[in-house]
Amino acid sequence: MRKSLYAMKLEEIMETLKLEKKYQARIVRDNLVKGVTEFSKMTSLSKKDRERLAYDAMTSSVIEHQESASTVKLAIRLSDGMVIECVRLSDGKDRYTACLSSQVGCAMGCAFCKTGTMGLRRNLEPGEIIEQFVHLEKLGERISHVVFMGMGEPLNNFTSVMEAIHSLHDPEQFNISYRKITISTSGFVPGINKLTELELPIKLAVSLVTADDDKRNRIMRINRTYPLSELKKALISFQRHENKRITLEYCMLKDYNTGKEDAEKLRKFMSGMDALVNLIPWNPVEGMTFKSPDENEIKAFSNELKRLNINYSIRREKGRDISGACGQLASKIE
């Protein structure tokens, strides 16, 4: 499996490409950041080096492109033949966000997530994570925000994800502020604690889905290992260090987590925490028995949150017409 040059230090690029001088590695890196991946087009390299390195530096390729009004989803084939996906979201105000995968498949096995049915195939290397970002930028718009919210549990591939984040942040590379990078976790407490120790101003989102331990146990296996009490303790510790609002992703499942009792348990979980609840109607996936709530159910639940003074927003599902659910496109291709 050919290793990606993205996320490599200059010394690693020199060694991998057998370059003699550090400035040559810098030329290569600068071109890669700009999306120039064919060595033959890196005109600042000597003709000898361009001829010697007569191939494309990208180790992955786009094999399917799906697009709706505000969403573009790419299926990416890796050098070992495995398939992942990434997404570019637009807010309609010229702000573009990249949603990146961190693993091929996922070990968490959440019952409502298509990626969970795949199991964990392997972790992604830092360069494979960055290549997703580059593929999305090649669509023609400058991406300003990054969310690790694609396939996989980012905090279960901690080292590679952090190396990718440092490359995305590096002013000499992609120059994206840490404050514009979000990691979304299913509630992997050891990873949250490690992130807290780094004291970086990265944002944190948690796929909560329900604040009822019994219900969460049934649909999110991770809750059996790290129940809500442990998760809350880790989140409060993170917040004390970073003083940043946490986003609680609340995937609404019809007749499962949208009742008055669910709202009350959510209020109790959020007590002592500065958090925003992001309500997301479930995006239907073929072969899964869950259903998306209708407008009346969404309105009733959101009104109950409002009554309880819970900060919330409603994120209308994007990409429903293009295999938008996480893992849906990659699993179809496989």
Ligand code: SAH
Contents of the next structure:
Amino acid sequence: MRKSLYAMKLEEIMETLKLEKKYQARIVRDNLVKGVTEFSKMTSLSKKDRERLAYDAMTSSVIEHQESASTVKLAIRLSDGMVIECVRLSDGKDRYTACLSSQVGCAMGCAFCKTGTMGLRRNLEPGEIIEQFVHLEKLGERISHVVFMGMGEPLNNFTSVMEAIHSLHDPEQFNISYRKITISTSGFVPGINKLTELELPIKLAVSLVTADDDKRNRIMRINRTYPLSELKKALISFQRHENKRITLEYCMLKDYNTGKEDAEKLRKFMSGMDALVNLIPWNPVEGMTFKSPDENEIKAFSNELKRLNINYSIRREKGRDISGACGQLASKIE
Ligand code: SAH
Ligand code: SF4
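Let me have the form predicted together with the named molecule next, following on from the form predicted alone.
Below is the whole assembly, all chains and molecules, this chain first.
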């Protein structure tokens, strides 16, 4: 399995490509960051090196491209044949967001999520995470924001995700500020604590789904190990450092987590926390018995949140038609 040059230090690039000088590795890296991945096209390399390295540096390739109004979803084949997905979202203006996968599949097995049905196949390498970003930028627009909301639990692949973020942030590489990078977690408390210790202004989103322990236990296994009280403690201490607003993703499941008591429990969970609730009406996944809430149910619940002075937004699904929406990512082609 060839290792991706992305997210490598210059010394590693030198060693891997048998380059003699650091400046040559820098030429290679600058080209890679710009999306020039064939060595033959890296014109500032010597002719000898260009001929010696007559291949494409990408270790992954796009095998499927699906597009809807504001969303592009790519299926990407990794060097070992496994397939992951990533998505580019646009806000209709000039903001393009890359939604990246951190793992092939996911070990968490949340009952409402398609990725969860796959189980964990393997972690992604830092370079494989960056290559998703590069494939998405090759679509032609400069990407300004990154969210780890694709396949996998990013905090369960902490080191690789942080290495990828380092390279996305590095002003000599992709130059994306930490504030424009969001990690989404199902609530893996040790990972949140590790992130807190790094004291970086990276944003955090948590897939809360419900603020009722019993209900959460039933649909998110992680809650049996890290219940809401521990999750809350970790979030508050994360926030203490940078005072960063946390997003609580609330996947709305019809008649399950949208009642008045659910709103009240949410209010309690959020007390002492600066957080925004992002309501995501459940996107249908074949074979699952949950249902999407209808407009009335969405309205009633959001009115209840308003009444309780909870800040919220509603995520109108982009890309549902191409299964590029949340929780619908699972590789079918293998
Ligand atoms: N594993 C991380 C990152 C993946 S993000 C996490 O769970 O946070 C995936 C997001 O999509 C999560 O917020 C999850 O709650 C949401 N989600 C999963 N399945 C969904 C579905 N079928 N419809 C809508 N949202 C879903
Ligand atoms: Fe994994 Fe997140 Fe899906 Fe849960 S919601 S199974 S943690 S990807």
